[in-house]
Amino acid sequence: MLRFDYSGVSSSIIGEENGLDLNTEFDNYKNQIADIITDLNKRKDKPGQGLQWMNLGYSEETAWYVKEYSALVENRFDNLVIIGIGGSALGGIAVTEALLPPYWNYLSKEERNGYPRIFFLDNIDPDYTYSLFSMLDLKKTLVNVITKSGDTTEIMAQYMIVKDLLEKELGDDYRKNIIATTDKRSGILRQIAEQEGYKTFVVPDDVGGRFSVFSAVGLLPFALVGIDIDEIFNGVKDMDFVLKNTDIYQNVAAQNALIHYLLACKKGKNISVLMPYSSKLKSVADWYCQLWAESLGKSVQIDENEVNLGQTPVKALGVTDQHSQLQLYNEGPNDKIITFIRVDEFEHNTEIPKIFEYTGIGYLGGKSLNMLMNSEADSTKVVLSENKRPTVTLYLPKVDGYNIGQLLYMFEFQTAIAGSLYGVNAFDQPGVEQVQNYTYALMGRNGYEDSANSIRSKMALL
């Protein structure tokens, strides 16, 4: 199972002034934090409360269509665009990133055993859209468009001109290169769906799209592209399990939620970095991003009380960003928390030629990167440790389908025990929707008129 080391809080270790006396806190708050979990549990059924992808790793229904339509199609697409945004790609780019192999759009067919390259839209950069659909043989290309409301303005505009091509292209016969994944019931995308036919999926609802990763929104994608969905939801009921524990000593989720609440709200630490050791997990920390983010970041608490809340997060990748970041994590601000993500054991054993002995860097030879890997994050841990810079570590076992599960469910669970420790609705965005409202009116759309010529007349100010 994934582990957690927590000693790079400890006062004993970083000193009072930055660090916290675990126990006593676990201590303090092992009542509430129970508390919470319960009452998480107790909810995640009801209507309304946002809470249903606790469930979405026991959907066995979702993830038979899945795989069914997948087995349908295979061997049919050399290509598969996703057009989604947020929610909607963060989570299939970071577990594709971390299960495909390495460098996987530029394997042959025959490499990649007949599966298709997989390429995520996730922007409406003019040149980048330009661009891909260019290079891509439309009529050996599925798109699949992912958005729950239906109008989602960036993933339409990017639909309109994709389903305008594929159309050009292939006359009738478009349809079968198109899926949509959206409300069962509602919205544009769904009745466009129904119209035209396509083949559809369905977003449940009280999921978010942050926490949509275990439904169909990526788990279609990953069975197109071969990634076995059901060592997914191994690993996501495993830690399930681990997790109904109110016992925040044998929580993962609720003492890193703990930690990261306490050293913003005690200590001032109001930025969390997420800094894995592995580039495959590099998108992982991009997913982490606007998890944390649009979840706590909130102007008011569910009381109503006005707040400005949330910790910052920062993506970073060990060890690249030891040349980019690390001066400022040791020498800057004291006011961030940084959580390393370890990998016990890498695929390969890559090792390092004996040669240029006689010279300086003669001492790497007959080592391997994996021990230099290991070494830079150790020694990255100790000198934030000197400087009196809290710091957590995770350790996956391996990169796999089964530990991917663990970890992302472990996130999404401990997010939510950190919204209910802030007091906020961690299940909301109202300051995305006022932008996306703001753009409706900008773009023309109908309603919208007043609110266009008052950001008009605002934008005349800025």
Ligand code: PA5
Given for the second form:
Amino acid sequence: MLRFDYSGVSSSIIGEENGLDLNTEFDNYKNQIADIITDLNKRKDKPGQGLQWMNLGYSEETAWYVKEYSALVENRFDNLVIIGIGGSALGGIAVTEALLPPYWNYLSKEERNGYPRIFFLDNIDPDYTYSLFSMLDLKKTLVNVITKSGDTTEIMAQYMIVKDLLEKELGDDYRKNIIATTDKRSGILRQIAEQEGYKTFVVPDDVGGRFSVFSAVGLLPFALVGIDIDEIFNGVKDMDFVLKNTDIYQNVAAQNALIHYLLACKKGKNISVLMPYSSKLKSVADWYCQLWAESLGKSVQIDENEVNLGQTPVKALGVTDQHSQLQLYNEGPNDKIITFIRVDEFEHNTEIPKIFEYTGIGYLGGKSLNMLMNSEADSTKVVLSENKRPTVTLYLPKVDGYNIGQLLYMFEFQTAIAGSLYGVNAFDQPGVEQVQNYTYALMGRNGYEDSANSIRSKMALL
Ligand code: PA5
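Switching conditions: you have the form predicted alone, so give me the form predicted in complex with ligand PA5.
Next comes the full complex, this chain leading.
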């Protein structure tokens, strides 16, 4: 199982000004935490609560449909393009980067065991869009359009571009190259998919984008590139079992949520850095940033108190960012809590050859990159602690489907608990929707004319 070490936030190590007496705090909060966990589990099956993500690890039916379709199209496509943004893309990126062999898209078809290359189009940069579709053989390209709402501007614009290109290239057959993953009933993409006769998958009710990685949003792309989704489910289910425990001393998500909450509220640590020591986990940090930011960054609490809450999440990569961000983390404002992710066992043990023994780099010979990675992570943790900076560490036995399932589910649960501690709705995103509405107006969508005039007059002042 994933392990958690919070000794780096202890006030006995980094001092009272920056650290916490966790025995006292866990005792103080144990009843509130138990109530929060009980409440989440009680509400999870009720419609309208946004908590269906807690059941996704058990959705055997979705897994079955996803596997059935993946088997049907096996070997038919060389490329898989995912069109999605935010929660519809970040989980997919994080998991495929973690679980596929590095440089997947550069491997030959044989090396990929016949599975397609995978591309995520999660931005509307005109050059990237143009270049991607100019480069790919569209006949051999399967496109998965993912949008829960079914009318997100960026996604629908990309969809319109690719639909047109595919139709020009393939004639009437183009429909076989598009899959839509969207809401069961509502939204423009649902309507179009039914009219056009695309294969469709469902984003379940009460699952927000950033909590959707274990629904068809993530599972379908994973299965299409040969990732074992049962292994991921096993990790999610085992972690869910652990997190059902209402005892804070046994519940890693509750511990990390409370640590982050208290450090923000009591010690001014308004920044949460996630720093995995594994390139495979680089995009897990991206995914976490969206989860933490969009869920907790709120201007009103559930009881309608006006507030401006939320820790700013920052992604960093060990060891790369030791040569970029670490100077600031060590000596700049002491306003961060840093979460390290360490991997016990890498797939390869990459040795450094015993050469140049007569020079100052001779000491490296005969050691491994694995040892170097661990020594750098240890050094970083110790120096940060000497500088009174709070850190926690999550240990993954290795980067595989089982552990990724555990890790991501743990972060989701941690976020839900943190939302309850802050008293905010962790499952909405009004600040994102406001910008979408303004974009509709500026792009000339019917019904938004008045809003467009008001935005333009405000823009003239900016
Ligand atoms: O987490 C969220 O809910 C958001 O990031 C959405 O996923 C994102 O805005 C895209 O929305 P949609 O899936 O409706 O296109």
